[in-house]
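Single chain ahead, written as structure tokens, the form predicted alone.
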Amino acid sequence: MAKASGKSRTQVAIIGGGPAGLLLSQLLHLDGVDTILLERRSRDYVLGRIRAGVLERGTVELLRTAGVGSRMDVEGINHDGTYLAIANEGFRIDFKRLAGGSVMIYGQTELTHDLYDARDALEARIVHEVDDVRIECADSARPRVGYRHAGNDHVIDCEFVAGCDGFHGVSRKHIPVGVLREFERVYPFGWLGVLSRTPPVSDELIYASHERGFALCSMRNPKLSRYYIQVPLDEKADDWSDGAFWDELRRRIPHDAAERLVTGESIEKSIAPLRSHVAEPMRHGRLFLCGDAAHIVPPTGAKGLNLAASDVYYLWQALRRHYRERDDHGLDTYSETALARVWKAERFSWTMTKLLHRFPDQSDFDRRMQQAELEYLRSSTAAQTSLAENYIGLPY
């Protein structure tokens, strides 16, 4: 039986202790807005998750604004372009020349460490290992968030709730069925990813389209590499030895990259399914969704973490105006503003996924069209400029 209930009060209750929730909490704190953050998992679990590491220019600036960019600026790697490959021959997209910007390579695990350090320094209220989280009266002026922690029932009285708890979290489920609309595409393949303590094969990412399937050569830092190959959904990571993975990767990437590839023992190996998902609206009353709670993109366009950051930016600005100026226009338009950018990022990620992968139901005509699109991209400055603009990040 649960012990006696505990009550607390805050201005913004944040559900989810990943980068989105931590970043929103940090930005609001710097503006004098009080928050309590709830996280289902332990801190060690959150910090142990392996995630993407490509940061758009807008995300980089937002992290600096939040006071958590110092280590990123020292250890992160600026990329002014990326490589695409067709049938083992590569070509480069020059972000700097075409779109006047770049991206930053900085692992999400490191970013999460930085955010936790910043929140600890400001003595933030973060509660880990909570369960039975429930949002009450979201459509009223006085919402509440209930949860259980260490056998005790707790209630937070708050003014707003930010749902930053991911695709499988509880926040989205609190939007009524008659209000919520969900759009989804599940892809018929996954990415087998390997993390290895080896130098990256390239100074910039390589996205490879091959008749055997897609491949990606990425990195976390100069001594830690991340590689992916497209596999059927029924494959298991344990079915792939390290040797079999490296052999298959070599077959799909440019010949010169295959020759210089340094291999080693994998320190993490997993298969990630791919899906596109959008929930509308991203607001119900005083409940606001951020990040994966509202949308998922396939990782092909490197937009997942960056979309969460833009959501956080819009919500932070809206709450800032509410508390500083008593202006609720940003809150009233948050969903429409965020979704306009979400759908553009979904389009880009879907386009990249469709362009670079082999689909099991592709006809010969489909493959010829895919090849023609890639060849057009290789030869067209206009097409490369569009890709560069989207990759480095559309403006907020």
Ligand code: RFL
The other form holds:
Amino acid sequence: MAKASGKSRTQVAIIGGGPAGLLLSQLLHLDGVDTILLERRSRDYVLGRIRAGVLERGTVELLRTAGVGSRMDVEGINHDGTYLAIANEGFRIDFKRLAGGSVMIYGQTELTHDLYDARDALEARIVHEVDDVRIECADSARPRVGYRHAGNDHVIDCEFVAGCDGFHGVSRKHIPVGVLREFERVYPFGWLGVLSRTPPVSDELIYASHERGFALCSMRNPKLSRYYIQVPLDEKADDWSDGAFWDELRRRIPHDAAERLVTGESIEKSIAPLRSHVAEPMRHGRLFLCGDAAHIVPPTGAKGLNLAASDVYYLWQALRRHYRERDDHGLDTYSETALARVWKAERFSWTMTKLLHRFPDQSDFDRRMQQAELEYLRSSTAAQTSLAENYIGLPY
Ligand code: RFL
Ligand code: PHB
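Form predicted alone done; form predicted in complex with the named molecule now:
To see the whole picture, the full complex is given below, headed by that same chain.
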């Protein structure tokens, strides 16, 4: 039974304590805007999730602006290019030469740690393990967020609500049917990922297209590797022994890399399904969606976390104009501004996914088209420049 209810007040109520929610609360706090952040899971659970590894330069800059860049700047690794491999043949795409930029390798887990540390240092109000979060009167001047915590009902009176609660969150569902449009593609395969305390097989990432399916060699630091292989959707991570995983990875990457590969015990092994999804609009009244709550990309382009960062940037700038100048133009155009960048990243992630994976229903013609596309990419500076420009991140 519900115990006594608690009432609190803030300027921006943030739902979700992933990178989007934490970064937004940090940036707003530095501007003197008060926030309360509600997170469904425990802090340990959030910090235990293994996810993204590649930061665009725009994300890196935004993290520095938020005052959370110091460890990243020491431990992050700059990558000026990446390898693509077709069967046994690899070639390099030089981001720096072709597009004048690079990306940074720094795990989302580390980034989330840094954000929590920064929020602790500023004594941020973060409530973990909340339940039954609901947004009321989102289209009025005084929205409210209700939730349950430790058996008690609570209500937050606020001025804005930021829905940063990921794909399975509740925020998006508060945009009325008839207003919300959702666009989706579900791919007929997943990625089996393994984290291992072994030195990475390559100095830069290897994206490999192979008859047996896609494979990716990534890393977190010089002693920690992250590898993925494409698997059918009905496979279970537990069905894959470490030995079977390493054998399959070796078959799909170029021979020289396979020979160099150092294997070891997996410290994390999981399967992620691949999906493209966009919700429009990203705003309803005073509710604003950010990050995975509004869009999902397949991980092939390394864009998910980076899109969450660009949404946060646009919303932070819009709220700053609202509070400093009483100018709501940024808030009024938030959805279209964010969506313009989202759709370009969706296009890139979908293109990379189509290019590099084996599809179960692929005809011989489709396969030849894919091979021709890869050959074109290998031989054309124009095609490589386009990939490089998108991979390092479009400007915002
Ligand atoms: P998150 O990280 O999902 O955080 C949402 C938070 O909201 C909480 N939540 C709720 N809280 C309160 N009330 C509710 N009702 C709630 N419902 C949910 C959740 O517990 C969670 O803590 O979303 P956010 O902040 O938008 O961040 C998005 C990124 O996490 C995501 O896009 C990336 O991880 C995607 N991604 C990658 N992105 C990149 O930019 N580069 C990469 O290299 C990259 N690699 C990846 C990836 C995602 C992967 N998986 C697991 C899908 C690799 C993989 C394998
Ligand atoms: C990762 O290191 O987890 C990673 C890197 C690049 C991707 C996806 C995931 O495209």
